[in-house]
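Just one chain is shown here, as structure tokens, and it is the form predicted alone.
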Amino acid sequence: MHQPQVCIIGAGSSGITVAQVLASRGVAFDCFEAGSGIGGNWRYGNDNEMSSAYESLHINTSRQMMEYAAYPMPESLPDYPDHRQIAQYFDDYVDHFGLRDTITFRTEVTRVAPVGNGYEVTVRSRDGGEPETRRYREVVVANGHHWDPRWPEPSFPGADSFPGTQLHAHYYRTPEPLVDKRVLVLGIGNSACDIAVESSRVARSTDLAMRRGAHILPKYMFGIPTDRLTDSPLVKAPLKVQQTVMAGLLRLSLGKVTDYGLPEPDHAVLHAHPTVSQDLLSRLGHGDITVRPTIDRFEGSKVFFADGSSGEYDVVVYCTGYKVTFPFLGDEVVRAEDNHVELYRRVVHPDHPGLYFVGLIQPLGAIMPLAEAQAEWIGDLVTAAGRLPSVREMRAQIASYDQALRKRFVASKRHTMEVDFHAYRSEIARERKESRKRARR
């Protein structure tokens, strides 16, 4: 048995595709997973204590767009499988490629430190025992970015004196705590819409508050999963054309979001991460959900909003996103200020050779196929089939990406890692080609 040269942190959807790629190339590796099962965020009730999955969760991208190329999803699955079906798919993936024995479960990575031409990685069993430090040439970080909840900062005035329940969407599991309660949901992302819709079926009242408007995409258009429409020749058209066509389709099939009481979005469609919901507009149209502007302050059980209106609530659910966190990496290695991490092609740290990040993106589409593409590129680099450009060139690309990001997407912590699915997949394919050329030279 070869001494493992690569450490993979996490056995979620990104970590397992890295494991598959490295195993297929004969690269020895260790993969550490804090929980007792694979699947990360998609394993409901995961004992790694980091999963954000709720009981009713389904994917928001169709299975055809989410599946790995190396192991397609069974056609027997519905267009939008639930979290249990996705977790089973990941289990089947791992077992199909014989990867389960390469994963060390119930083991946390507590520290990664650059040392010489490699890294010292300290791990600790969650079942007891002394920490152990091992040496690796490369480290692949695949710990996900939807597990460390971001609360409103600073908190709203008076929030500390609210007598009811305040919780983050990360901790939401089932609607039972909302039954017959006056519920306020803050946010207009996918989780906010799912929770507001679910609340509206059991709560005494449900209000949905938001800082800005959003374009709501249904899961189906004309009987076809919406993201499969966007996987058409349209993706090769200029962005303005894509936006015009998508806006026209939404207007034709749904009308204007303002017709349902939502605020007019301050950005064009495709200029922000999409909010996908098949049910929100229907519940709004039926009067089961009331739209509010963002919160201004709390006074006891009463919440005042930015427009001066107010309401009394028993439960406030914050759907305010997540912080990008690497608890095993010191700030001297990687800093994630405002969720921004400077990485070449969103994968390579230019200052730390052999340190790679997989799945640290927020695509207009599914992460899994993109993580698979990232893993293939890492496989090239690890086996010396590919070679990186100079640090100066990598820094220039990072600056170019940041500049394009500011022009392309709404300025918010939610969009610091945003990528266009098809454009980014093509970008990684071109980079792999160039990296192989560099290696041959």
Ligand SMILES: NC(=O)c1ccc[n+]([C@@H]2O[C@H](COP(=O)([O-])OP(=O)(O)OC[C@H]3O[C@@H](n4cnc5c(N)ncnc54)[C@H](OP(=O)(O)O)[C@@H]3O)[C@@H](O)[C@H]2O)c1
Contents of the next structure:
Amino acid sequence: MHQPQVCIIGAGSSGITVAQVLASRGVAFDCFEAGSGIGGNWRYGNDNEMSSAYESLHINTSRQMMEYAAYPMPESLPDYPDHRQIAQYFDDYVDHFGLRDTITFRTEVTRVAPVGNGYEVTVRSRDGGEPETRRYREVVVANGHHWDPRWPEPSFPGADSFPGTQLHAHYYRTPEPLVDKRVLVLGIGNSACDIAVESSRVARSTDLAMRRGAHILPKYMFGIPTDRLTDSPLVKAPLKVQQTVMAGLLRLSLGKVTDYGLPEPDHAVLHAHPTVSQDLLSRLGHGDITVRPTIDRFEGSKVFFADGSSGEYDVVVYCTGYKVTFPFLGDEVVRAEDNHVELYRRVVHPDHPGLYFVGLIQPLGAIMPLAEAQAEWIGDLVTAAGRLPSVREMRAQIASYDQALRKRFVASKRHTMEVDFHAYRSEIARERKESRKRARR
Ligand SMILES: Cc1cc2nc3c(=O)[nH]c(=O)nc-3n(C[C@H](O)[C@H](O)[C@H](O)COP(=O)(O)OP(=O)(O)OC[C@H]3O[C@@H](n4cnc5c(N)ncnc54)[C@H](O)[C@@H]3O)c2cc1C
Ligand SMILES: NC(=O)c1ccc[n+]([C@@H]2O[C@H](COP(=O)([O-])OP(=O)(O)OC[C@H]3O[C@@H](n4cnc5c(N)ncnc54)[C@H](OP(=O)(O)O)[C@@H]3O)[C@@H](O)[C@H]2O)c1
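Shown: the form predicted alone; wanted: the form predicted together with the ligand:
Let us now look at the entire complex, which starts with that chain.
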């Protein structure tokens, strides 16, 4: 092997697919992983202390949507495997491609600084020793974006003096702390639904508060995983047609969310990151979860809601999402203010040649096959088989993506990097073609 020219930060599902692609092309790289195993978020109790996985977590995108093209998931796995099966799949992937020895575990990247036509990367072993700085031509950031909890900002008035427990979904592991308690869950994303459902089975009472309604997608429709049902020629149809079909299917199979006591969503289906739950509506229908509007303020153990109603609680679980954070990049290099990072096709930093981001997307679908497609494109760029357009063209694409995002998705810090699964995969395939043409020219 030659002196590594590429540094990969992280060996979660995004980092390992970059490692696989680069290895297949004979590109020498270093991959640093803060924890002692691969799989990032999917390694329950990961000693990187960054995983948000809870004991009962299963994927909410079906197995067939989530698998890498280069290494399909075994047929023996269920449609929606649990975190252990998913972590095992990533372990098997790494061993199948012989990548384990290319990853330096328990080693954290603490600083990345652009220097000349490359980067200085400082790493520190978690087992002690002096930090070490190495030079690379390219850096691939795959540090994940669901590990830095976003608490309500500013916090709700009176929250500081709430005598009970307040925790963020990131720290939730098992339902034990909720047993026989009066629980309030805030949010209507996937964490909120999973935790409210789990709470409703063990808590004395469970209330679910939200500042807007949501369309709830079941995991199955007509016995078929929902994302496979929509994985048809329909994905090539205009958004309006996709929305009409999805709204029709939901109406036909579930009725309206308001039938279950949820507020009417203030947006059309596919205009927000999908909330997927097979159980929420049923728990609501059984009266085991009570819906509330968002929190207004706390007074002791009492919480007042936006409609003036109130309740007393022992535990409040904030399922209020995550911040995009790059602790190793200075603000002058990349700022992720309000989760907003300007990247050409969600991968390339236009001002820092050789700085790539993988998995920094929120797909309506799974991240892994898209991270794999991004990795193949990066493989082209790193080996000079592909070439980027001008900075001006990259900036224009970023501006038009941002504009389309703002037009379509509910204004929220969680909607700064949404992509349609199939459309984005085609976009990267087209970009690779163009990029190779540019290289040939
Ligand atoms: C509860 C939950 C459920 C989810 N369910 C799904 C799902 O069903 N389907 C789906 O597609 N997505 C899901 N997601 C989204 C999730 O982001 C992806 O599944 C996936 O974990 C992304 O992989 P990643 O490699 O980009 O990030 P991560 O899995 O977070 O991995 C990042 C890796 O980088 C390492 N790292 C970070 N910083 C450093 C550093 N400075 N130095 C060295 N190493 C570092 C970490 O230790 C970690 O191993 C879920 C997210 C959450 C929170
Ligand atoms: N596999 C699974 O089953 C599973 C389980 C959990 C999570 N996940 C994934 O993990 C990622 C994170 O999901 P998440 O549910 O943790 O976060 P999320 O999708 O960002 O949702 C956050 C929720 O909190 C609300 N919120 C944020 N700040 C608030 C505030 N100050 N006051 C009131 N409400 C506030 C948001 O409302 P607005 O929309 O109004 O901003 C939204 O409803 C997603 O990609 C999700 O799909 C998957």
